[in-house]
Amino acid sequence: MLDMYFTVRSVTPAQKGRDALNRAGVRCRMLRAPRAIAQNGCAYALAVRAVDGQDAALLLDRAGVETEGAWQRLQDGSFMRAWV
């Protein structure tokens, strides 16, 4: 199961994005953004299921998260932009 990865500039964000996609009901992990696709330094990240990335896309946008960008994690652990 490949990962989706939503970059954020703070925590703060995060959180919220965090708290959105759970009272929706979709699963993710905050972390921190790992550096291969932390654009500007300290970034954190919102990793959901692939599958619920569009999904996840949708609820970031409609609760004001401003995300950074969306990363595939591919199998060999490296990330691809992923466009949803």
Contents of the next structure:
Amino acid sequence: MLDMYFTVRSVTPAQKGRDALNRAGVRCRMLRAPRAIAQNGCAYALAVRAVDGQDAALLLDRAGVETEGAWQRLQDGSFMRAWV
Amino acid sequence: MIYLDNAATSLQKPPQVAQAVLRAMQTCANPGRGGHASAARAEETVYRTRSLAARYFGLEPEQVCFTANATEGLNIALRTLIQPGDRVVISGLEHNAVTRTLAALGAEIEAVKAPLFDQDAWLSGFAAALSPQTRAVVCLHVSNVFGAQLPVAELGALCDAQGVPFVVDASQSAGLLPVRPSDWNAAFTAMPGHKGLLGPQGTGLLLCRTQPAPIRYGGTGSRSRDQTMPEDLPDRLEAGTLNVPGIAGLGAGLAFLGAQDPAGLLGRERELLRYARAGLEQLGARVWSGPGQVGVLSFQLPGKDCEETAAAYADRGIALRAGLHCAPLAHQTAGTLTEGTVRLSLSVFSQQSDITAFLNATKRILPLA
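Having gone through the form predicted alone, I am curious about the other one (the form predicted in complex with the partner chain); can you provide its structure?
After this comes the whole thing, all chains and molecules, with the earlier chain placed first.
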């Protein structure tokens, strides 16, 4: 389940981040960020498995992709800020 | 028609360019604006071209910004760097895209003059012109009138040593010569997508190694609640709906070029240029040529007006361009401002038979002089 969301400000860094994760073998889906975690209006999110969260954060940082936040999707569909 | 006006725009493109344009028109919605499949397809189309360009020019994808043409890119670069009264050093070969923009900005322009094909003289001229008051240096890579190549790598090093931002107009070199903004320390490098890169008209690239100031404001699909333009590239420069079909076509052009042997393409064009020059000189034409010349050849036929010369070629199915080529400063530098020149310019699709036909037409046109 892809329940860890990294928010990214716009589509280009999101695509760059997605490619970096894919290259490293981290399963990832790029999507429009749900309103609840799009803190400044429209944004994109990269969803990964929670177990990959630490690796994903490191890979995104290495790729120069600045994330706005990391979020854990809970079973009721809400989000809780995650610290990775 | 024999098309030898590629410095204006390339007309012959790989067939996959038009196919990509059509496919994008039929399948792509607005990139970065929605989560549905057709928006996602547009996003991927745009990102593919951006990534191809980034690889081609040795940059990161976000440093590649789409513009409508090289002129728009140069406007962004110059409006970012120049304030009224700022002193700007340019080559004496610059296009109106540079000179008119600087004039509109109220810049104090110093144009370096040198023999067209003497790269050392250009470099010395720039070195002498730079001063602590210089706010920017702007230089084309290859002259759109004479095909003269300027030493942008060395100029970039000179600017870097003096802490002066360097702007390169790669309009005539992109797709033919290596364009390496990082190696040149270029703050901005502007180019059209529709010339050597073989994309459609209405496309261009601005390669940014410095944070630019936007000249267009509006929606970017990001940080929507902010009423200032995003700091992030490329969004900062890409307000409004992008030319997705054009960008798709440009991507196909870049992919085509990426599969070629760049040294082979350049060598072939230079060989054709030498053939044209030798033939013209044999027929008594005045020809501007020299070491390092790339893709473009200016000439005059004795006693004949350049516009009438080009019209005579057009009557024979040969497309050339005459006049001042939107670069009066270059003609002033070369001493051809009054009479202008006729310009022949090549592309990767130019053939030896095109030059032979051009020279045969020249033989027929000359007696009319």
